[in-house]
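A single chain, nothing else alongside it, follows as structure tokens in the form predicted on its own.
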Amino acid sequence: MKRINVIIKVTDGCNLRCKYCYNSESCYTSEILPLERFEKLLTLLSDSFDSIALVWHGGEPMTCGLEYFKKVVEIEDRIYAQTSVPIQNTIQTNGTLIDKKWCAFFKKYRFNVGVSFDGINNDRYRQRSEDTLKAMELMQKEKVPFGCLTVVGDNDYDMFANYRYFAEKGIHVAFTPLFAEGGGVDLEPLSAEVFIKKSNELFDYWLYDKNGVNVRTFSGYISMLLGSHSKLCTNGSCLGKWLGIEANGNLYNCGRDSMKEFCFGNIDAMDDISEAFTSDGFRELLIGSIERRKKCKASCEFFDFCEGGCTDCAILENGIDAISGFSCICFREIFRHIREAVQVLIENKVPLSELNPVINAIAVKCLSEKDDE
């Protein structure tokens, strides 16, 4: 099945001003992606792909309002009726605007919900913690599935304490290191050695924690080790499989500002989505990525797992064709640690019943994938 993932930067407008926001350079402009432009995007995508996954991003996408998103799903339903191409929706939000009406909408239309919230560190870099906490409690009450993305913003970040915070609330979490982009450039840089040490220590605890809360990096890496086809966003070749669109219709590979030097063109001027993947911007991005991946393949034992990593991360860290940046170092050492731990489990035939229940779910998923091959 030919699938495309699209990050929709529906607006740069936002009701918060997070200190590390990579969108800060856009000055939080309030322009919203016109619905006519969105419909053209979906129309062109459905002509070329068998499955479409949309990630609604910003800014804060919910500032566009519930009525806007009701019109979005009307357009999606219409295009699905014409083409039979399934469309999946995910929304990444700070959660401050979620109420019962939004919860009902997410449930009815099966939106995946990601909440950007930094746990016990939230007030340090963000605001309105109580509003987000109330929203998460409401989603749990209304049985709206969601997970949290939390930024590891400094060397003092207590990853274990934050994990316990989310685990006690029964919330799945992803720990993401601070990106030195936008507002993050002015903050104290996060040490790779510190992030690796804290991640590995937490993994050793998480592996045997019966709470059953998922930590996305850990479960993702274990899935990769067990042969799953799925990869995390930062580990794998995404070119040609992802697109990002801004409110003005410009297309990029993803939603981060560093991609703006590699514009794929504007959706308004296109008659076929293939034009984006034959553009000068895509070609330049592809050539730089290929050069980096050649170096990675020749020098790293983990290339088959990460495939050279995230192009956006490389651009931010050392340059598009450079290797051994922050993200590469962190992946290599955390993945190595997890691989060694999994090998010990297998050698000692440790029962799944003694491990975090998430491990059992991963094993079942990976076996199912192999059965489908």
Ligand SMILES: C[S@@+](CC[C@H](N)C(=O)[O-])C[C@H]1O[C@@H](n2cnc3c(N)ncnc32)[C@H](O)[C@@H]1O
The other form holds:
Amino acid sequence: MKRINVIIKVTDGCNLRCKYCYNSESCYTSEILPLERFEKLLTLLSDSFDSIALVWHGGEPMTCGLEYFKKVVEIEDRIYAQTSVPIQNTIQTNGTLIDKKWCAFFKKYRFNVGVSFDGINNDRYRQRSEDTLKAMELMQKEKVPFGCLTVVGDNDYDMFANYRYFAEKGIHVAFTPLFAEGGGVDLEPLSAEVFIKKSNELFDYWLYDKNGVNVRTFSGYISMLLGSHSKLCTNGSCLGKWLGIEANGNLYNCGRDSMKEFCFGNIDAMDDISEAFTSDGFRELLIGSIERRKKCKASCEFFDFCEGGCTDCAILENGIDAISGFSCICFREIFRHIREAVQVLIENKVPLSELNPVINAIAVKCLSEKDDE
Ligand SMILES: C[S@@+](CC[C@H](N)C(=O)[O-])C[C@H]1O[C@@H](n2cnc3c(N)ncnc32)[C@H](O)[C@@H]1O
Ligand code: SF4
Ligand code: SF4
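Could the form predicted together with the named molecule be shown next, to go alongside the form predicted on its own?
Shown next: the complete complex, the earlier chain at its head.
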């Protein structure tokens, strides 16, 4: 099954100005991806791939309006009718514009929704907490499934208190450490040691939290340890499996700013999507990443799980062809801690009923993947 994941930076325009936003360098320009260009993208992708997963991103994708997205799903339906290639949609949003109409739309077209919200730190890093909170309450009332993406912005961020905040609301959460390319100038850099300590302490609590919610890295790492093939994009080679597109049609490896050095060409000039994967930008990215992975493979016990980590993080931290800094140290120490904890569970035959119910769901998912093999 050849699947492609595409981050669509549908606009750089945004109705917020979050302190740390890496998008601030793009100046929040309000150009919107023309629908004809979107249709061409889907046409070329459906010629080469068996399944397409789109992530609507930006800027703030919802500033394009509901009418825009209604046309998007019309185009998707048309392409599906012609090709039978399934298209799945995820939207990453600040949530401030969500109302009942959007909820009905997300439900009808089965959009996966990710809301960016920094929990008890939201007022400090982001803005308009009340609007996002109201939107999340509405989605819960309207039964629109969603999870939150929260940025661990500095050493003062209290991961435990924030986890409790989300768990009490029954909201699944992903904790992302601030990337080095953050636009925020007055945040003290997050130290790897602090992030690892907070994350590992939280994991020890989370594992036995009988009313627990999903924490994305924890469940992702446990899935990997149980033999799942599905990996987080940061821990598996993303090259050739992901693409990013900007409103102007330029293609990249993903939506992060450092990828702009490695353009794969413009969709308007292409007759086949393979042109992106034979472009100079792709080749350069591949050569640098292979170099890095060789060094990782020769020296790291976790290579089979991490595969050299996120290429964007590598570029920002030590350079594309060198083993990463912050992100490598965090992965190794958090993954090692989780692996040891899982080994203890297995050796002591700890019943699943004593654990966070999320673990049961992960185990079932991994077993069903094995049955499908
Ligand atoms: C750039 S926003 C675009 C989509 C939408 N506007 C939103 O806020 O969800 C995507 C995600 O990147 C996160 N983000 C922005 N700058 C970041 C940084 N410097 N480090 C880590 N995450 C960052 C945001 O918090 C958000 O969750
Ligand atoms: S993180 Fe999202 S909501 Fe915040 S300024 Fe950046 S694009 Fe806008
Ligand atoms: S943990 Fe670090 S050294 Fe190991 S594969 Fe990942 S990036 Fe490379």
